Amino acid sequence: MLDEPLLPEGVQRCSPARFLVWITLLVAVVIWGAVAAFLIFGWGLGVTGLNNYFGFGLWITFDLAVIALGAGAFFSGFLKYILGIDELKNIINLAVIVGFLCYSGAMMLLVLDIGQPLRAWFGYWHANVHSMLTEVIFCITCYLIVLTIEFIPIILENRQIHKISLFRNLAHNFHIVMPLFAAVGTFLSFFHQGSLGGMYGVLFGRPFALREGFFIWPWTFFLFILSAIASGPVFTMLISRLMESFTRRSLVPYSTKELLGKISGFLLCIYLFFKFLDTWAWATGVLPRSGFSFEEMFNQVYGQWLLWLELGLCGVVPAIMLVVPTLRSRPGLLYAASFLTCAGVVVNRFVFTVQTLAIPVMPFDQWYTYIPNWTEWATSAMVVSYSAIVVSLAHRYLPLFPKERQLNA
């Protein structure tokens, strides 16, 4: 066991080498991804993928999966603090650091696909009060805010900075207000993942994204809120599976995990319920009164297996294992099933960026195929590797799961 002062105590931790030498080689990939950000910015989007046809690619099938996979922070703070399920305190504090890296790293390829980021204040100071993006933009930023306050005072309770009395009254009183910043950041996060899916869903030259409403809103608003609070939790119970991989010692409680899947599981049946009646409404109302068929939706490479890949294997298949207590309490089933949910969430916001885009609505249209070069992948790695070194750091400096000792001894 490392005597290192900066460590939470009586935690066992990799040597300094071994622990240097991961994080160069995550830093590595930042400088991959800020040379590619550094040609973004001086030439322009021209050196990417992106083109007259789609404007919406790789940055943001990204930003809307990472938004919807972290909302396992605003949802786990909710069930947590307003809901009392104390059970979650084991892994809380993991979700509102997963939480903080998804919306600041999409934040960062925003500011990348916006393609003059000088001009990133206009939607602040110039907002369109028209626009579902709007209400989208002002939201994010707030709740990035809410994120980085509720993740001061995970870093306050560092070993060494916790001997400062102010910085110790500083977290205590932080914590006492949690259940307030719980709830603004429930309120945030429910009308931006909303708005998010009603933007598609208001395009009316968008055959594939067009859907009917509800009162105001399309049902995609509706949609893209279900299946955020579905693959949320689980995405972060997959993140701390993957950190007890790497530093092989058991971090929460299995009985931790088994609950954010059965919280997934059922909320995932909700979803799916109204997704299926969403497609079905879609593809015998919307489409026909658009002038389409469903068979117009789908080609060779945008076919009809991604949508039975997202509502059948990544859908129906990862539902029943999470809501049947006997396959859930099966570690392998359980993170299939949170895999494979996750995955969902991803084909879904895929398709509805990319494959919207890639359809023919004009006469003199025909189907285009979307690539995305070097640069986006590069950027896209480095926001990942930034998201890893804040992990890296936070599991070995602060105390994030309160039971790993216990765990271990």
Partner chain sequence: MSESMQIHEHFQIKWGMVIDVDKCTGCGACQVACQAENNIPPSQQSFDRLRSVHWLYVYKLENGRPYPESDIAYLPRPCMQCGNPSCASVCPVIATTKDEEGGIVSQIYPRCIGCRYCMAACPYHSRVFNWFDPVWPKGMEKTLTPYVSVRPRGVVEKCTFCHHRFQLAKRRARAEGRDPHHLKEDEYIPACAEACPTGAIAFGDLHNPEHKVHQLSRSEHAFRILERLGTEPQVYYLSRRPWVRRQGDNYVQKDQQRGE
Second form
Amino acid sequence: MLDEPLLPEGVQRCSPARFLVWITLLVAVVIWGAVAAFLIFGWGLGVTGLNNYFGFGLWITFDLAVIALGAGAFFSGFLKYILGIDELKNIINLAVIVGFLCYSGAMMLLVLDIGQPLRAWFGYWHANVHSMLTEVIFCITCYLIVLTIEFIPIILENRQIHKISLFRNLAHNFHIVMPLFAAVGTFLSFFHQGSLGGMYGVLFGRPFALREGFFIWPWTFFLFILSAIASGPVFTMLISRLMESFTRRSLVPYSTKELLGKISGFLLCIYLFFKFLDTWAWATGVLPRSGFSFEEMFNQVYGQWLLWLELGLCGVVPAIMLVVPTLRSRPGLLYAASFLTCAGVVVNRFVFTVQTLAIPVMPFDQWYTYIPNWTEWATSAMVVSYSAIVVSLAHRYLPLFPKERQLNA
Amino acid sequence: MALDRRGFLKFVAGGVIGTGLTPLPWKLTDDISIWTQNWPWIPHIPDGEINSAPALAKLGQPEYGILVSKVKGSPILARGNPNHPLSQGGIDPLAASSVQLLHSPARIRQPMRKKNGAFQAISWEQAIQEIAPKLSGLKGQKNKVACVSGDETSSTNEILAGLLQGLGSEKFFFHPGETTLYHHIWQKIMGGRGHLGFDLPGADLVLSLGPDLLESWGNAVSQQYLFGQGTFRLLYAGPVQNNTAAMASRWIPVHSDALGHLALALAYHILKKRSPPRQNLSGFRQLHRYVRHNYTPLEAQKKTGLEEATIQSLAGELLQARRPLVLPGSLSGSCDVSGFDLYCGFCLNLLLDRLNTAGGMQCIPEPPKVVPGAPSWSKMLSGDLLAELRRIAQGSTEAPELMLFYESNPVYSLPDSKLTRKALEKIPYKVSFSQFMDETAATCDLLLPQHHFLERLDDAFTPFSSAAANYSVGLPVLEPVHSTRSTPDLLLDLSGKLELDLGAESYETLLKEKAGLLDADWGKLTSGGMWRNNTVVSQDRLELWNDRISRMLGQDRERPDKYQVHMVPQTDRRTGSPRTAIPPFGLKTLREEELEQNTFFIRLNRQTARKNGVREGSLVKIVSPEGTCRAKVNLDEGVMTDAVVVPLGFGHTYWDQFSRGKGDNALQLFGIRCESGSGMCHCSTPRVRISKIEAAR
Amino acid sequence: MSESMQIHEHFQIKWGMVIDVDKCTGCGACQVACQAENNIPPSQQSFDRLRSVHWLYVYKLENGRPYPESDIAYLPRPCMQCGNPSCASVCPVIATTKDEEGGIVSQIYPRCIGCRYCMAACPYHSRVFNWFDPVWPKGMEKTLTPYVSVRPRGVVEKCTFCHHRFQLAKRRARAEGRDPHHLKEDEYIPACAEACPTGAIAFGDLHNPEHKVHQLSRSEHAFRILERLGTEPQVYYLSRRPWVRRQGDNYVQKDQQRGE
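To complete the pair, please output the form predicted together with the partner chain; the form predicted on its own was given just before.
Once more the chain from above appears, this time first in line as the rest of the complex follows.
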């Protein structure tokens, strides 16, 4: 193989030609997204499907969803480095990369999403301490730096780079300080996951999103943290499963996957307990106080089915499947449950972003339906594709999975 | 190169701190925040002292004084003028767009001549060389030159009519509208003297029989002001809950062809309860007999579709009021009213003793004449353009050789556009003085663009519906933006070349003379003031009954069976006036249920929709005997069953991007109806058919 | 609502509007005056609440009854300049604030990063985004006023009660040696109120008993839109028609008082 010296020792990889075709496909998608991005930067956000009613749309939903699912990074780090669950070393590298991709991808879309990207740094310079979004801006950017720092030693593990003493030393030192970064990351991530939820909970002009809370934090603050840590681990695990099916090689031991499923399952139960409590309090407290009935929060498009989908099919069902050992020991059920969990979080982020804005609050206003257009899909696909490229490269050239050789022996 | 960990970290840290100490990042961020505020493609706002100048809004009815704010001589805003009695600080959305219209892409920038079907720019000298020999060649030949003016208040009319007279033509016409129609009925049919005005400020009860007086009839701005002050109780009878009806204390739903009948039905009760009017009215007995006979409660119910109690209570209100005023007129503020309806409304006022009295109908004297050769004001008003065009189209009258269009766009704004086009095609040479490339200008051979009204000196004598004679003068507030010329001055120049004496050197001396005759202070007039005189003309030969009237009352209306739905035209100043199209800022005020992309909406109620098989948002075809329009359906329960509201002002084919191709021109659905008895031609509001257009591919 | 969400600023002056819905004929003069005054670009499309840049929109309200019981009303909606604005606290870059005497919620265009969080927060849809750069037909940019800078694409904007007129009025008062914080009735009014032919829009200091809005806002026919959400709007509406007042807020079955 042409790139043989770059591959990790003792593993098998597909031919460079095949790899190149795969990467070319992904690059094509990136180019498609880049064209859309060019149009957006060139003419303005008017070329997207966003509008005055839906100032937030696919991008914000995508950002919030990937940030929640990317929580696998900080949470696995927290479990491994702080709580010392060593089993997770089998997947921690992937968790870091997935986290890095989720956050960097979200950042890319945010740059597109704001009307004045050149002023993005105003968030630091003119920070409004009262805004949940300020907290998000600070934490996301800081955490992205942390994730970058966590990603660097993984890159340094490459066979050729590792030969250089400077990098070898650097990697070693990084590993020593990693628990510190894991702790910092946990702190940062915890806060912005919460703040993202808080962003919606504080919208007292939008009864669908509005929540009461504790001190300055509306309940959504805590619910977003819980749902993120419940879904993050299984999302990382699903990525590893996806990689396995693409590469047709075992990468992560099933026991690790099961462990992640178990962790997610328990957290999901806790989350759902509070989420049901919250939904009940909202439907019987916040809504009538604002003059709305529960039924008025839904229409034919944004129907109650979304709520039952989120809480039932993508909530209670996977929670049971993940908690009951006999169920999660079956790979098919474990993966299905993991997928449903992740889907539930996506639905949750979607309704908070889009349904909140679709509901007419003024009695003489009307429902609107948001349909993202191709520019939003293309740029979102670009981020997915960019992530696939990085994961592919990382898998090919970096020793991500300590058990890979053993599992495929 | 040996670089240990410490060294590396030092290098990185040093780099970061070092860069931070240089001005680079700080300068860069500072620059970014400045750049992002000053992109070169974003227009900059002007700087300088702001002052304001009085001006006169001359965009067609209503006309009133406004104030124009300027920065360094350049107008930026038009506002109401609190000191002008016809505005009292209010402004309508069209006049508020005056300043933007100065820079409309539709402005004609210089004289143009049509050659091989396309316009080419020419100089003013060339333009005069083109028109002068043509006019001089027609001089002395009877009625070879005709003129249509759409400005009912300007002294330019005298110059135009005087010029025509000098050339040997009597074919001066006003663009048909309420002024000409009211004049026709009042003077020619009823033998009245003077011109009718309506003293709304003095009334305590106003019953509008059709006119949308808070939107399109008369001086809506002034009427809105009075309404806001709450000086009168407002009752509205008409087929649609328009803005006037919505604001009124009561809306009495009546189909538009029953409004005259309603007036006579009310007259029945008034005649019963009240002694005859003080004024000795000839024909009172005949009318009395006619009404007592034909408008018994049972007949009235049949004719108006209203319950007897409704009519009775309405009559009761009129009888109880101290100063009631009945307003008959057009639903759209143009020529869609029959002589019958006007006559009935006038009669009701007369029976209520509401002539030349506070809060009643006022007979305003003739304005003074300053162009010696010009016909009298009454003579100028008596031309019937619709009848003339009909005759020309039918070939019963010889078409003139040359026609002048001043502030008038008949191709767009007259009913039966096919007939109008046919008539105009027979005229070999047409000249437009329009400021804008409108539908009529596009058919002309020579364009001699007039200044925009903010660029010119002009006047307004007693705009339609005024309570008393009044006179306002507007001075130009800026230098002309384009190479345009004042039409009256151009005509005075031309008259010199044609060796005609119109009695004035310039338009300014002419207006000063007029002010002098009125005994008005020129200084006050030109600083935003208004002259006013409350003199009324007493009547000595007014007739409530004569042959023509009895024929007018006796006629039946033809009702073709396949057309079931009453069409109700509606005018909205946001979509412009018969003289202008949708102004730039007006377009954006049209709601989603008024115009969607390039399709406009008609309004009808659910029952009518069901009957016609259409639904909210259906794309439909509206068919009248005269034409077809395409529109979408907006369900509105404020429309009578079997009626459909069709807004006017859409469907321009010229003008600019703010009006071209926006909706259809509903005027093409209207016909021209020449009433027997009154002999007056007016725009008929036909019945129409509505059918769903199958999903267009 | 948690305490921290509220911005408690107590101003000596509270500029407010009282709009008499029963006097609004929906003529649109206020909208045109607003566009001209505040350099809002014209559009080649009719109003599109999803995309149009507008500060003042006139809603058409219907009582929902079939013909002939139907009734309509027009409701002009500027920015409510909420006493407790839902937008200001959420802005990450302090581009919109309620911190100036008079209680007008500001919008600082050069500061705005265009994140649109404020638009998500405002239930009145008073805020609009510049989806494209503004365009005036050639020559029409000469009619731009010196009052408000032209906003580029990518920033949010909204009605400011013609704040520049407040500044001018204060300056005039100072020049005449009067207290700029005690302006006379009508010394400062926004363009829409000035243009309204029926005088449906009254404007003044809600705290000042000498101003007519002080009395009007206390009328039994006065209401505010979505008062129950706690936004404390500084724009009041008047209507003698119960069905209009009821459309000012949302009510559920068990609510005793239903806005009548």
